Structures are given as C-alpha cells and as structure tokens.
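This document starts with one chain, in the form predicted alone, laid out as structure tokens.
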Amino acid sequence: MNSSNSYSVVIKKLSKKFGDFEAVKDINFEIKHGEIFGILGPNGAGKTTTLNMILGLLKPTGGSILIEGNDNVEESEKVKQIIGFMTQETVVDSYLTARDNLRIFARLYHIPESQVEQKVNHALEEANLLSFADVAAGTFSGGMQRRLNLVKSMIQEPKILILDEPTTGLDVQSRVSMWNEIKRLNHEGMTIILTTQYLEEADSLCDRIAIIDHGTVKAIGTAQELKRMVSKGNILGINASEKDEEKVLKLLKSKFGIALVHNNNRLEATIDSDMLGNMAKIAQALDREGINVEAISMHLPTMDDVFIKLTGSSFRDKAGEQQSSMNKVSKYGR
C-alpha cells in the first residue's frame, strides 16, 4: 500500500457491527486525490454504513478512516472541516430564502461572521442563484433546491464532497445539469465520493467504483476494468420459458457452438464479435424447431452486467432485497 500522502481517503479493515449483525466486514479502500470514486451496492449491502462512518456519524467497531491524514474518530473536528455532505433528500428551508438558508449552514460550520456574507455570494453565484437570493427556496424548482443542497453542503469549502444520490429524482435536463456540476467541481480539484442508484450516472462519472455486497467490497476498478471482469467478448442473451430453456441449450450447443448457462432468469453466453453474423440464423434454427423465445439480445457488457456478475442478480432487483438484513439492523438503532 502506497503512502497515505498520495489518497484523500484510507480505509483499513473497517468493520461495523449492530450487536450480533456485522453490516461492515474488514473492507479496504483507498480514494485518490482528484477522483470521482463511485461507491455502489444494494440497499442493506453495507455502503451507507460505511458512508457513515467516513463522515464520523458512527464509530467503526474496528479498523481506521484516515481523511487526508487525519484520523476521523480521534480529529473529528478537524475531518469536520474537510469533508462537505449533499444528503439524498434534498433539506432546505422552504421559508427562508436561498441567502438565508446558506447563512445558517455558514454558521454551523462556525466559518467567521466576517466571511460569512462573501462565502454565501460565492455559493449563490456557483449555484446560479444570485438573481434569487432573496426568494424563498419553497418557490424553487426542484433542480435549483438541489443546487442550493449542493453549495449548501459547500459553503465551507471542503477538500471532499460525499454525495448521496445526488440526482435522484430530478427530471433529464436538471440531472445532467448536476452531472456538468460534478465534473465542473472535479476539474478544479476536488475528491468526489458519488453513490448512485442510476448505475449509467457512475459509468459516466466515476473514474473508479467499488462495489460493495453483503458489507464486503466484491470488486474495484475504472468501469471498463469491471466490465472486462465479466467479459472480453459479447454477451448473447436468450429469455426462454422453462419448459423450453434445456431444448435452446441442446440446439445453440450442437448448431454454433455456444454453451449458454444460466444467469439471473435468462440464458447467456460470451461470444466473440466474428459471431455476430449468426444472430439471424440463431433466431431461424429456434424458430424450425418449433421454440419460441420471449427475446434474443447482443450486447456489450455493461455495469448492470457487473452487477449480476458480483452480486447474482442485477442492481435494481436488489434495491428492494436484503429486507431480513435491514430489519436487524434497526433493531439495533441504525
């Protein structure tokens, strides 16, 4: 392991338990200075327990955070002052104007009532809200209290920026417009900490993701990284009822050669691009043996790919799992 100079973040066998429910397992990470680093899981998979403890919300059972050098359990408040936070929901004063609501998080961050207004003006002008400063944030839309969230958690110009699904449910154009934000913030050199549930966002954005199951890290890399994990070549996707799935698997086997296997309630293969031209033949053969498929597909590998890959089914079916394990941890106050 490289020096801790050379990171923003150092995670070292980090572990969280809820009584007998071990929510985090000995992970290890490291989040360079400068990057976007996504971090990805199912809900229950342990990543907002280890959000948590990176922002000092709780204490780790075991194992250390390192944020630039500093311990965040023993020099909490110095960690206090380098990492900014933009929550999920968006939480703004609808009755207080956009100036007013900066004001009171200026304060909170205890930034010095000499420097106050200044940093507020930068922030309302970062956000394009200048115009609006003195209107009241529950007229915005949603894109602009979103922006106000985001500057907000700015305000005392932190090293770090941890956003909790910063674009969740904004409309197409407020959410690139979020997205040309992050990258706009990235580019003038700050370390970005992005969860997602939209997984072509931490394609897009991430220059690297760990993807975290169960409350242990399954995989990091650059998305092209993870997507070659799972395959070098194409992906053949054939949906086929039970009763028919054995019957493709005999016929694409002893025709063209593919060996299909199971995966995630459909049947697939890796085949190399010069098979490509067989897609309508494939299609021809099933139809004269009298089998009929609900779909056929080629594709790329992509991030959902990984997902199902790592985590045995993919990302959006395992938003809503994990029920019995969430359920223990609020048992014990999570």
The other form holds:
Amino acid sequence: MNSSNSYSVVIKKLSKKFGDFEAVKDINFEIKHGEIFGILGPNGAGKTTTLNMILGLLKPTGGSILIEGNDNVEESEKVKQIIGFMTQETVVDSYLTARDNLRIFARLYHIPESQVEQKVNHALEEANLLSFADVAAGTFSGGMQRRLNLVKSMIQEPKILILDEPTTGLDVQSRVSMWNEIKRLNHEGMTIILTTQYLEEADSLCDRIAIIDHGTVKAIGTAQELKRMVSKGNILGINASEKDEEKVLKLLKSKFGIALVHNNNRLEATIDSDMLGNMAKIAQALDREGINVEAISMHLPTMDDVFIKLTGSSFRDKAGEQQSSMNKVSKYGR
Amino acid sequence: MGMLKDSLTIFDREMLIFKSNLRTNIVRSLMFPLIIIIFFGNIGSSVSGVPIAVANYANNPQSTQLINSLESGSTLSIVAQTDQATGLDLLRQGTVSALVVILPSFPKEQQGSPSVYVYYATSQFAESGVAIPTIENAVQKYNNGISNIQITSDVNAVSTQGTNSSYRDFLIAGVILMSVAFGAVFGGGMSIIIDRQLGNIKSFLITPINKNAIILGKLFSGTVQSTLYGILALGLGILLGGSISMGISGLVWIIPLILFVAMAFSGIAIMLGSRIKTIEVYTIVAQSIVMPAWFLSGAFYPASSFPPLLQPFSVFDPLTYATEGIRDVMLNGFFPFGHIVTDFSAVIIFALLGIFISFKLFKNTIA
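I have the form predicted alone already, so could you send the form predicted together with the partner chain?
Below is the entire complex, every chain and molecule, led by the chain shown above.
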C-alpha cells in the first residue's frame, strides 16, 4: 500500500518564497484520516501561506502536497473537490437568499444540475435554515450566517474541512456550539484541519497539533506529547511582592533546592512531579518565615508553556511581530 | 465549455445581486443624466434676438421676403446686411452668431447645389442651436424638392452636428455614454474590490473554477448592466423631449455602440479593480480615466471646437466615435457609411482592448 494513501494530507519539503522572504521553509508533516489537526502559530509565521498552498491558492516554490493521494498542483480540480474551506470571516452574499448562496456554490463545484436542488435543501436542513431559505442572508443573525457559511463550504461534500480560526470573535455560546459541530463532523469521518488563536481550544479539540514559527514546524504531536516535550514535571509558580522576592528565592534554594527564575512577572521553576506533596511544605515554610506571597500554584505545563518554550515568546506577544511579517508578505507576494 | 458555464454561474450571481438592488441601481444611474439634461439641456431654449448677418446677392422679391420672414419671429435679429467677407468678419469677431448668404440664383438651386449658405460660429453653440433651425425653416419654404440650403460652421468645416436641433438633443448622446461609462467603472470594478474585501474572491478561487471564469462572468454582467444604464439614459432623454431622427430603427445602431463602450469600460474596470486595494483609490483612478474620456468625446460641445492642444486627444478617444455615431442617428437621422466604418471600428477596437487588458493584467489578489 502506498504510504501516501494511509494519510489524508502528506506535505513534503514544502517551501514558499516571496522574493527574498522565505515564508515557509522545508515543511514536512502528515495528517491522518479522520483526525482533527491543529496548526498553531501567528499568521506571519507561515501558517496562512501553508493553508493557502494546501487550498491551491498559492503555488509552492518547492516540495509537494498530496491530498488523498492527489498532487494538489497537478490534480488541482480533483483536490478542490476534496477540500472544503471556511475562512475566519463569515463569507456569504448578503444580498442573496440562503438558497441562492448555496445554489451558486453548488454550481461552482460542478454538482450536476439534477442534484443541485436536493443538495441545497439538504444543506439548508443541516444549517437549520429551511424556514429562512428564501430570505436575504444579510438579514440573518451572526450565528445563522456562520451556519450558512459552514454548509456552503461543504456543499460539495468534501473529505477534508479546513477551518481558519473558526471561533475567533465568537461569543462563548457560539464557540461551544462551533466546537460541538466540529466534533460532530469529525465523528462522521471528516478530516479537519484548523488554525486557532486559542491554545486551550487546540488543547481540548485537536487530536494532534503542529506549531509553526518562522516558516518551520517547531513541534508536532498530541497535546500531551507537546507538553511532555516542554517538561517532564510540573511548573511551580509563586507571585510575591517585589521586596519579598529575594527572600522567597533564598528560602526555596536553601530548604528545597529549587532554583526559581523570573518568568511572566512571577517566579517559576520546573520541578519533578513526585515533589507534588511538597507544595504544602513550601507553603508552611513560607508562612513560618513570615513571608507573605500573593499566590502559589503548581500545574502541569499548558499549551502556553509549550508555546513559550518553542517560540521564545508568549502567544499574545506575537501580535506585533505577526503584523510586521504580514507586511513583508504582502509587499513581496501579493 | 466548462469555463463558459462557470462564467455563467458568476454572471448569474452578479445579476442576482444587481436585481436585489434594482431600484437603487436604476435610480442611481438615472440621477446624473436627469440633472444634466434638465440643467444643461435647456440652455438656449429661451434665446431670443440672436444677432445674425445677411449677405443678399439675389436682390429679388423672394430674397427680400425671405429676409423679412427671418426677422418675423423674435428669435433672430438681423444686425447687418452686408457682403460675404464682411459678414464672415463679423462672425469671427462674435458680433453675429450666424451669417446667411443668399446666392443670386435664389430661390432656384444652381445645378443641384444650394442657393443659401449659412455659416455659424461653433463657439456660439447655444445660440446657433436655436438660430439655425429657424433659418432652415424659413429657407425650406422655397424648397422645390431638392435641399436648397447648405449649413457650414465657420473656421473649421465640421459636420453639421448639433445644428438642426436643440442643444438638449446634442447633449443626450453624451449623457447616454456617460451613464454607460460610469455605470461600468462603478459597477464591475468596484464589485471586485468589495468581493475581495469580503472574502468572496477567495471563496471563488478555492472552487474548481478557473480565474478566467470569474473575469468573464464579471465582464458579462458589467457589460449587461451598463448597457442597460445606457438604454435607460436614452429613454430618459426621450422622455425629457429628445428624439431619434432616424426613428425607432436607429436603435439598431445605438444599442451596439453602447454595448461595445460598456464592454470596453467593464474590462478596464475589472483590471483596475483587481489591482487596486481600496475603493477610495479606485474611485480616484476611475474618475481620472472616465471624466477626461467623456469630456474629450465632445459630450458637452463639439470636439472640433476644442483648443488645438486637446484635439489629438479627442481623435484618440474612442468615446468621440461613439458620440459621433449616436449623434448621426439621433440628430441627423442619417448614418453615413464612412461614419459607420470608423465609429464601429473605433468602439470595437476599444472593446477588444478592454477585454484583453482585463484578462492580461488581472491580478489574482485575494487579500
């Protein structure tokens, strides 16, 4: 059996240059059938460029992408039938009715005339919009438009669904229902690739995650694997007032042999998990010395810790960099 | 075949959007023509006492009668009875707006050539627009079957456009083409920018269709919509008192002329829209292409009266030929074969050029 057939997506030595700017450098990874695969990383890091190449919107400078065994440059028409895509922004024609929105895309996906109406009705039903089928989409609520957008993206019944930041900007309720929808589709056998800004979303939703930065894959694996990559133990964090910090540092060094360092505006150290029982002892020792700390915590590494470790900065700090890289891309490439 | 089908899907989508805004689109397209025709089209409608000069070489009772009849209405006022050379001098100085020369043979034609010559100053279009029909009417009473009057503009021997009817009729041709050109650049091209901003272009490009299908679909819809705007402007012009001298059959010439201009500007608009990111910049660029092209076509006054510096631009402006063609049909009621060839050649070349650049220079910008 051909190795490419056991995977839904195989990316080999993929690279993309915009002039002198290397947006993607020799990326390799595979996405399995039926998994939810998360891509983390700020836009300028090459995430969007990679997605656009998978979608066939950009031609790779080097390397290849196989989608269900089809080369996405040579067999682009076939590949485009396999992939469904929903952007971060809701894209529906607000002047057109829900039905016309779907009809147009059914035709663009070359669904035979005789099946168009049936597919459209099915999609309307899926989106729970049958009773609003002949109403202009512009009059819909945000959630209804989003649902229309989702069924529109899947009108050709793709095997792979790519979601670019599907929950960005959604309220908590809509976000949860989007998560449930993604899980349901995945349960029905759809391979899902999503990008997200929310590390906790990647953590709870994705079977596997790739972290991309500066055009390369920094790490890939399940959330557990990634966290273990960062540290085998737990993370101890102590928030203390500035004048007490020195005392805390000294006490933990001398009594417990723990070397705390400044990180994220607090004192942090990675400790072995078998020291978990020491948490109470540390608290007692601090109390005995009369040192008042604001907070003390012990937790497993989070995706945020993984991100900090792998990219050298926290996710949110990347916002500025993201902007500057975006400009670079647009200057060269578009 | 596949591409054509895909482009029809895009066309249908564009037309559905157009239809959903039908009232707004129509009102917007009629607003500007309405204002222009009402405000400018009535210039000269209440002109009276237009100064003219008469050079009477016939000196017979009929010629005296003719001169009297010229002054019978309040429209004309004969300020000088003189010889032809002095009359032309007066015309050039602006003392008179027209000169009527009555040849000795009057009221008979001499071997088929006219016995009355009328010279007018192109710069005095508003007044001559009123004066010349009056003169014509008076002279034609002596007509015995053959045209007995020759109307010539002074200085440049231009065609007689805009002289045998009011300025309003003259203006309508220009206004029709304005509706077409503006409709095309502010319809198709803008829609590409909006579609890109809303992410529609990206969502089209991830479907199996070719980008050329998008261009073709937009080209079709842009052409159909702006042709419709042109026809609406023509209808409005007729409603406001204009007429087609050739009659209803004139549409056979007018509509294709409109169609080719619509096609050309739609092509230009699509190319620009694919390359310009914001509507603000697009508006500036589009205006600076359409406005000069429109003015140079002689939409407001005859291109022949432009200063020499602008003349060459007018010659290379495809709208000049479309305007000329429509005026032949609407004003003169006669579309000479030579004009058909040049006018249609010009607009067809222009349309092909527009289509060519829309495909050749289209930029696949998605963000």
